[in-house]
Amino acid sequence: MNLRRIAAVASKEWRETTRDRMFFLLAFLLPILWMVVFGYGLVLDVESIPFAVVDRDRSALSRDYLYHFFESRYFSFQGYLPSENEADVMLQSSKIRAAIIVPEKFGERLLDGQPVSIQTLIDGTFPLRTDITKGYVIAINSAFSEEQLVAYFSRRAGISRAQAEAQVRPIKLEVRYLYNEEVRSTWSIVPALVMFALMVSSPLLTALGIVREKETGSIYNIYSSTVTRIEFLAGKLLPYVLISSVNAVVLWIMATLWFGVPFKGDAPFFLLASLVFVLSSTGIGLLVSLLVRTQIAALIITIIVSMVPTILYSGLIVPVSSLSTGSQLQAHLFPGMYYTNIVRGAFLKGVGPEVLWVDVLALALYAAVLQIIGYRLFTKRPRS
């Protein structure tokens, strides 16, 4: 291995990259733009669900009940409807996602001490939203039930409201949110975006850089030169690892200074772990580039291989523990998941190598395996 030859390949690659102004610019701009768009735009809290009401009772108590929904930030009231048929039409055209139907004699029955059944029609096309809507409706229903019970007991037994309340709700649940005490969506999404941006942009940069030579045929210069396989691959990867590392630092600075996400962990450790991650994500690009001949194939395959699993399996949105066993296995096959643990751990939890060494080790193994496969696959004697 000759360091000067590596430097020569690297500087050739670097010039080629920097001279393509638009490509060079996009390589740095892409992560930054994504960070801004997703950091502000990717909101995962389901709020302001549009709903409508069919109120068959129109009593003081039914208005009192519905007021809980009007007041809630989780629901957004779209209007009263005369009957269920109108609710059907509104649901089908996606104007509303839920309809609440208050039956006749709602107030009368409750005051009489009898249970009432409230029907809710919910749009089931988006399971997450359906589930959350159901949860909010149940929460409001049980809160209202409790109010009614408290009033009923204090009336019946002649005890004070506080006593009645203790009877109705004997156990309180005290919730403490850790690591993100105010439960800000930004704090949990922005560190994960560092992972997303690096995981999706680095492989493409690398893959395009190498396949470009294969497609235009300039790789024959390498085949006939004295540069060895390992020197070529090292020199080729170096500029892209450098660009991605710079991006990692820029994203880290954006997350902390611009979005104000606390960084509680150990900075040198985090940067080192990021470097290992960059080596494994560029490794994916390297592997793809060695398996295809055309840039169009490299483009499609890299995007599918890097973007789809990163959206689905990296823990960006759905925690890995929620997935089925088969999907968990897949999640462990992509580097994104390990780095998500590292970023969230280093930013919000403030844990260091004592906890995260497993993830760093997994990434290092991943990078090593990819680079070795890449080395094995690359040959200076092209078949046919």
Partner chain sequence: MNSVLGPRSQRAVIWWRRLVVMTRKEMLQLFRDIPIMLFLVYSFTLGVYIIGSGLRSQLHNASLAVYDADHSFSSRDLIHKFRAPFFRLEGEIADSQEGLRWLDRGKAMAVLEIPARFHEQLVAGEPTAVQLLVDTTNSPQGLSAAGYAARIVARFGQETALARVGSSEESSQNLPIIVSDHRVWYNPDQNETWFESISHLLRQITIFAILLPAAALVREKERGTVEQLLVSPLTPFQIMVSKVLAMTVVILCATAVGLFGIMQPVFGVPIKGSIVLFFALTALFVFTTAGMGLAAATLTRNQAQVGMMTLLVVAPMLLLSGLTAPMEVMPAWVRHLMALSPLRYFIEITHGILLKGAGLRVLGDSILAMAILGGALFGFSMWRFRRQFE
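With the form predicted together with its partner chain in hand, show me what the form predicted on its own looks like.
Nothing else is written out below except the one chain.
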């Protein structure tokens, strides 16, 4: 293997890439655009839920109860309504997502120690959002009920509020969130978007760049040259590996500085793992380019092969552990899942090779297998 020949092929490929200004700009802009679009659009936090209130009691206790919703960052108060019919109209028009109806004698019954039923209407158009909203309502109701129970025992037994609270709640639950202390979906999604952007852009650039030679006919120069197969493939892949490596650094900077995701891991290890992932993803593009002859075909096949499995089986949105057995098996056949483990582990947990070495090894094997298959498929004899 002659390094000068590899450098010559790589230099030629770089000149071809920079000559097409649109292709060159897309090579660096596409990952950034995907990060911005999905980073702001793919937010799974359920907050500021618009809701309205039908308060038939209008007592001090009903206002105290409703203030728990008013002061919560999960709800956005839209005003009082005169009747349930008005609530139905606003729910149908999607002006609100929930309506709380407080019955008559709400405060009077609570002061007498009697149970009270409060009706809550929730828009069920989006099941996941509905379940989360229901959980918020249940949590606020539980907190308010406990407050009223403590106050009732304190009055009836003639003891202090602290003593009554100790009897009502003998066991206190303290929850600590590890790795994502603010429980923000952005901190989980954005690192995975680094994987998504590289997984889609790297094979796409590689496939289009190599197939371009077939369409222009310049591939015949390689057929008649003394450049060996491995020298040609190495020189062809080198510019796209470098471009994707630069994109990995840019995406890392965007995740930390733009979206404010903390990076707790080891930067050199993360960059090395990213390079291994880039080698595996560009290997996919190489394989596609050897199987098709037109850039349109390369574009379509690369999008299908890289984007669809990445969205479904990489853990980008749904954890792999939550998938069915068959889906988990498919997830292990694509490199996206392994790199998702690496980026989330490096960003949020601060773990390094002592934990993530299996994922890095899987990516290295994936890259090696793809390069070997690409080498076997490529021939210097033109196909009829």
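Because the structure is a prediction, the values reported are computed rather than measured. Residue numbers count along the first chain shown, from 1. We call the rigid core the largest set of C-alpha positions that still match within 1.5 Å between the two forms.
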Query - Interdomain rotation between these two forms (smaller rigid part versus larger, whole °) - result: 17
